[in-house]
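Here you get one chain, nothing else, as structure tokens; it is the form predicted on its own.
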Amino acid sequence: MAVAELLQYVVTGLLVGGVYALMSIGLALIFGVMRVVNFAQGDFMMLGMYLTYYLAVAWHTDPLLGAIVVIILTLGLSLIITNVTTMVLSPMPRGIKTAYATRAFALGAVLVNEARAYAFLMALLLAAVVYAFLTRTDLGKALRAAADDPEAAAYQAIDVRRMHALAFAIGIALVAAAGGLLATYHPIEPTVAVNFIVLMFVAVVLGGLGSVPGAFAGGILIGLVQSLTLLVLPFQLQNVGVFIAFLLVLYLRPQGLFGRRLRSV
């Protein structure tokens, strides 16, 4: 195998993984603070894709500008969003026509698609903003405190319910933004969430449940593994490599890449 070909797959995987990482950060934030497994997360991503489509096409703007009840509710919400979107917008796939979607620039011997490169850079920027918010602002620190120990946070006059609402809002905003970035080079349809929701959950588990840096690393890893799997398997089986990597990481490090090992009481 030529080194240039391998580099091409690595670069492609990194670019795609950046958007996966942004999706996964939103899911990790919601779980980390609320302990909610949000199965509707992929559908909010889909709505972000449609919003981007209508902004780009109709308004001619640039597209770059653990309780079982909760599980049932989010699954139900996912089904409602998917079916309502299908009825209202039709199941016909759509796409945004931009000049950079079909252009590429050379990085040595590697060709880099412009749309994926722009989406990757925006995903990195948004991820950096979220990280700075969580680590450098009082509100971000309150959010982390509510995630680490809700009872102790309440004793410190932190409104835990408000922190839950804030985490959910930020998580949805991030996945919708990731959908908007994805829409610049991926077909848009009501059932697109099915293709990504499992990858988001895998990224969050790989990185360590509730860990925002871990979710980012998990998303990048999934993009790389997906791309490199195409060297030996057809496109339809690209997720086989993802699940093999998932099983290996869980076997070697059950708490995930950035997760903390649970201590027995």
Second form
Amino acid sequence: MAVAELLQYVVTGLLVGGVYALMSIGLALIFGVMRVVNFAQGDFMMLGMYLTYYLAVAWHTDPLLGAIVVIILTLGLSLIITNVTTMVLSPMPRGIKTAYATRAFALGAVLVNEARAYAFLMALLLAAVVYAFLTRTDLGKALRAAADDPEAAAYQAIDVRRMHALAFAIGIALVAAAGGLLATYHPIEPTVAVNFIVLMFVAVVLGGLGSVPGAFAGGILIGLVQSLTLLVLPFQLQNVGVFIAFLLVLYLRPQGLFGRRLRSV
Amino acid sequence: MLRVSGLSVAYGGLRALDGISLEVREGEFVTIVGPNGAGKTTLLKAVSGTVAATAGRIEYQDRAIGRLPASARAGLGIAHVPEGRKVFPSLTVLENLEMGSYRAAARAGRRQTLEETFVLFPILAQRRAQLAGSLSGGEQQMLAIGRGFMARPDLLLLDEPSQGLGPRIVEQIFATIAEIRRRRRLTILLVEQRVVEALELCDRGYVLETGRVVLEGARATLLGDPRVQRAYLG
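Given the form predicted on its own above, what does the protein look like in the form predicted together with the partner chain?
Expanding to the full complex; the earlier chain stays at the top.
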């Protein structure tokens, strides 16, 4: 097989993985702080896709910008949005047509789809913002402290219930934004959640439950493995490679890539 | 500063505290000693709000705090250094200390308190960028106390700071507690199983057994009490 072809698959995998990483961070954050596995995470992603879609249709908002608008919307209105999920939507798949969805940069012999490249960069930027928030601000550190030890956090005057609400809002906003980014190149349909919630879980477990950098790495890894699986297996079976990698990592490193072993007292 | 009256706590059907009354006056160093399972940890948790009282009253700075959530009590200047240290393992030493000064009243003076903390615990300055989970037990205890100190508290609750540590580190930790008290006229409530060391540090003490106060008095009285000598000092 040509090196260029391999490289093409690696680049594609990396680009898709960036968006996976962003959605997985959302799930990891919620799990890390609340110890709750948010099964609705995929639905919030779907919602993000639709919001972005309607923004694009109604106001011709660029979907990349739409993803940001979605963050603001979900951050503020995460509770209201839970109720909006009951919205009736037709099962017909939709898509957003942008000029860059069908364009590609040529990097040597490798073709980089523009929509995926922009979505990847935006995902990276958002992940960096989240990381900076978690490591540079008092509120972000308090969020991590509450995840580490809620009782000890309360002793530091950290309102743990408020941290739960915050983690949930951010987690949902991130996955909805990832949905918005995904909408630039992935068909939008009501059942889209199912395909992705599994990938998010795998990414979070791969990275080490609740670890945000771990979920990021897990998301990238899944994108890569998924793409490289296409070299040997047909498209319908692209997640087989993901699950093989998943089992392999769990076998070799049960605590996940970035996970800690249980603390000894 | 702190007045507890008729405090009872029950877990399931089991009574952990049975009508406890005690007082800690401003600037005082009070120790609570007693055997394992006497309810010492439960008492501290009830004061800081992570265990719910079934009866009784807790007053802090002449204000009933029994219904406030734990984070709000910490916000009022009660710093709890919990049993088992409970540092935040995935945060760095510095971040742990910063979280100590999370409360609004301590945040403004963070830089200065941090310098003071590093004077008290030079090892923490050396380890500042390290993850707290990677510290030794003694270092984690110092970090837990340092984190409590960072809150610039009015009342410092210390739960078994000697637990699981070697004699030399225990000695060092007790010396630092005494030093903290000299620097800041802090009010301290210390719970300990090391009866001799704890009683020697304090102004006054209480002996707790099966959820009740069985003895109380000034340091000299307790150290000289035949029951204390027989039960704890050998």
